[in-house]
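Take a look at this single chain in structure tokens; it is the form predicted alone.
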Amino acid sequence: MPIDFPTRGRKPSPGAGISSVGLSARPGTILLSALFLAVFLLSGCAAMNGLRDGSAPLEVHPETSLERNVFPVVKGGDVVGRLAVVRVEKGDTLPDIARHFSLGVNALGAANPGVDMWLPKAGECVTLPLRFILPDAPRKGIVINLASMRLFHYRGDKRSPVVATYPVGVGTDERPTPTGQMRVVRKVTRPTWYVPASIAEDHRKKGDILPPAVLPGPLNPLGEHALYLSRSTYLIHGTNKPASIGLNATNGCLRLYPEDVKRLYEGTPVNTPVCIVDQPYLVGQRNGIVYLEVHASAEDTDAGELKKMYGKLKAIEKKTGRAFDREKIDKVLAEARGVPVPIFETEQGRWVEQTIEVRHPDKLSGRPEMPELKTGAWYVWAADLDDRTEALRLAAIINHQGPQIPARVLSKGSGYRVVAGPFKDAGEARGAAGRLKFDLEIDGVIIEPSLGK
């Protein structure tokens, strides 16, 4: 017998009042806070479009075989990695191909600009940045690049270095990580987090009230793993909420796919130093190319950091005796698309980084599970949505909260209804309403199992 979701009591009312991107404002849909969409749609997603550095793909490599974490650093080489695309299946999203393949979210969007974050088609091919311009500094220990939110784990001995680098969330521009020279004083598994008085504060405003300590736990946002470095009160940690890592979306700490941190977490001793650098314009040469790598736009320019870029530029003009194409150089600069673009060719150079395509994988580790629908369970009505579209990405992007919150679309006449659950009691259910409201402002109504059935 199908569940059957009744309209009683107050319709949900998410984010009244609220500007809309990318979502009408008419009765019957959803307005989303500008505090999601500057951390969770910093998007923008479209295949390729001249990001390939040689012919189509002749054949489908198993995306086994792509190497998304651990590079040789070869000496005098600036740039480790390799381009590669994959043809997106029904009900994949953004966040779950960055987190399969150890990319961040706003990295994979900017690199497809076009594509949509949360429902992008069926087929549509979708390129996956895995080359990477190491950051200007020195190669020991950890090195992470705000502006491209990489860190960098350099290792290995002189005769075999290697680089082990993962993507990371960032501070906002109210609260951002600082940069300097840092180390990794003490490693802690399974943290407690003990609440800050301004993040305590802020989410008092707004009608949560947050104990003075979170234990260990799948609401604690240190995740399992912690390195508390030497500058008190910022630390590398993992997460509860993946789909938030490549973005500004911390307090000022450095966050990584859970994943990912258990591997820095067991490979980085104590005393490991850390820099942190703000470097959005990279350049670099690998095999007689030289890339440019851009994650200014044209209105977040940096002049000091652009200086240096020319300045670099200008010493391999010097160097090899042959003139930059300035306007390829425009055009990256434009494009600001996060990607190592080859710009220039010396006389040892042959363009011959060819992307590759590799296969779908089986499953997208990590993708969020999505529970049975069950008789006598709790469930929140979030939203009823004219659109079925919009009601699929918002059922999206509920379902990649962290930790998860399962929604579906379900019809109701001649509309969609967002539903979230199932939960087990009415207290999950007023955890997830809760959350749904502070994140997302989503007034969302719980349905008590007997109006459930």
Given for the second form:
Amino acid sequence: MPIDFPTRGRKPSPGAGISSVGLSARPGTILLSALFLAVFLLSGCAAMNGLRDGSAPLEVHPETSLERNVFPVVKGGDVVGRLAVVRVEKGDTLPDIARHFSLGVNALGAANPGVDMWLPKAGECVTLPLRFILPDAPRKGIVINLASMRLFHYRGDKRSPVVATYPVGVGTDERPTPTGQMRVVRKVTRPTWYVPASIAEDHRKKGDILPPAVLPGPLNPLGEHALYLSRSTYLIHGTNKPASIGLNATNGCLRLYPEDVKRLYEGTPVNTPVCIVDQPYLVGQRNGIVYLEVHASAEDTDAGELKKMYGKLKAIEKKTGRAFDREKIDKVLAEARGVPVPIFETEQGRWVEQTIEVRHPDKLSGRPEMPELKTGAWYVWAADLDDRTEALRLAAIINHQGPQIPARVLSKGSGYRVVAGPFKDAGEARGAAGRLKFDLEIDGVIIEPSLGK
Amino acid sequence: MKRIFLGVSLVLFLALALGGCATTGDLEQVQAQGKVIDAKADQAIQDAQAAKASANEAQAKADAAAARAEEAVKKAEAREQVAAEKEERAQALFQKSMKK
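Switch over from the form predicted alone to the form predicted together with the partner chain, please.
Once more the chain from above appears, this time first in line as the rest of the complex follows.
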């Protein structure tokens, strides 16, 4: 019997509500339950992880009303967007929530310490860190802050400038993304990926022979759009691994979600300047409030950036004639949640900017689909595990591979079995088994279709 | 005068004679009370000893429960540690799988 595996955002089934018979039978119990539920629901998001602004109960908004990407840029202001929270539903994962709200998984994880990336608890409130401090760089063309793993595209005319911002995946420690000033030299839709020798060698060592070029399609890691930069071999491109956005996972290129790179591609002409910076400490002001945003990558950054941050804060102190609360600054530095935290009001009474709660969407966009089990299909056994959590986590990770490998958990005696599939033929099953081996070090076993089906 | 003296002496004699009888009764009563008190003391000592034994037993039970709780906490911590390590390993593997 299959155990409950994460499913799409389900609506309540007909008749699942409280019946009139139930109400007349035990009105007291139902009223009490309703009261407890209301208290739980109200307190859930109120007692979050300390990031929300204000203490009043959160206003609940439709999620579609929450702007994720495009914000007006106000003169003299360097903070855009707002914080929001959403309540987790059964079967959600942080990568799914991140993609739906155009956030990187790193940003969502850092803003919600202690929340399981793959198995967050239903009903748990997660903060959507959709408030950003613009990097300290000229507001022209594309600016990418490697520390926040976010791209800022300045657009619009001088009268009404706007910034479109998207999360990105960046290079690893071994193959970092270079910083500096560059420009877009060409744009290509459905690009072919010419496999760099270093990557071909990495794969060859693990017994995976890559072709010299990968044509457009689901196996092409560049996705559907690519912006080639003046710094040779570096690109801003899409991806076939959307769950990698917000991770140090590239060979120096910059990856965006497919839907984001499409918009960036359409709005970016050739010769657009591209400035790549690495600023883990960001200081910004909006409406008389000073914000400080610190990213975890700050640990690896030289002291110069920290010195620069203190310099900015001292300048504000001098200008206002009032001192900052050092403890508050130390706390933001220690927590490094990557969220702009209000640390100071330059004018009295400006303190609170309200966090909002957004309703969970019916469906998280881009979430991997789960095909139904078919007796006549091919499968790949991935693992037998005693621990249900471990099994569900493994299935979720397999499901979020790019391209997706559907996987689910089946109960097996007192344990749990993780099975990938269904696959339409032996070739597809072998391909999936090969990817499980190469990417996740799983020695899968191919399961043939049942005879006679 | 002699008569008065004699009368007083008689009264005193009678008082002394009667008083002597009361002291004997009192003695018996005291003895009886002593026995009661003695029995009560024995009972109290027994009760105290029983209470002490019971308290010792309760303390031993509490100590055992505390030890069990400590053991359970240690086990839970160990389980949490293992779970955290598993989660970390899974995450590291996932991150690696997201490379080209």
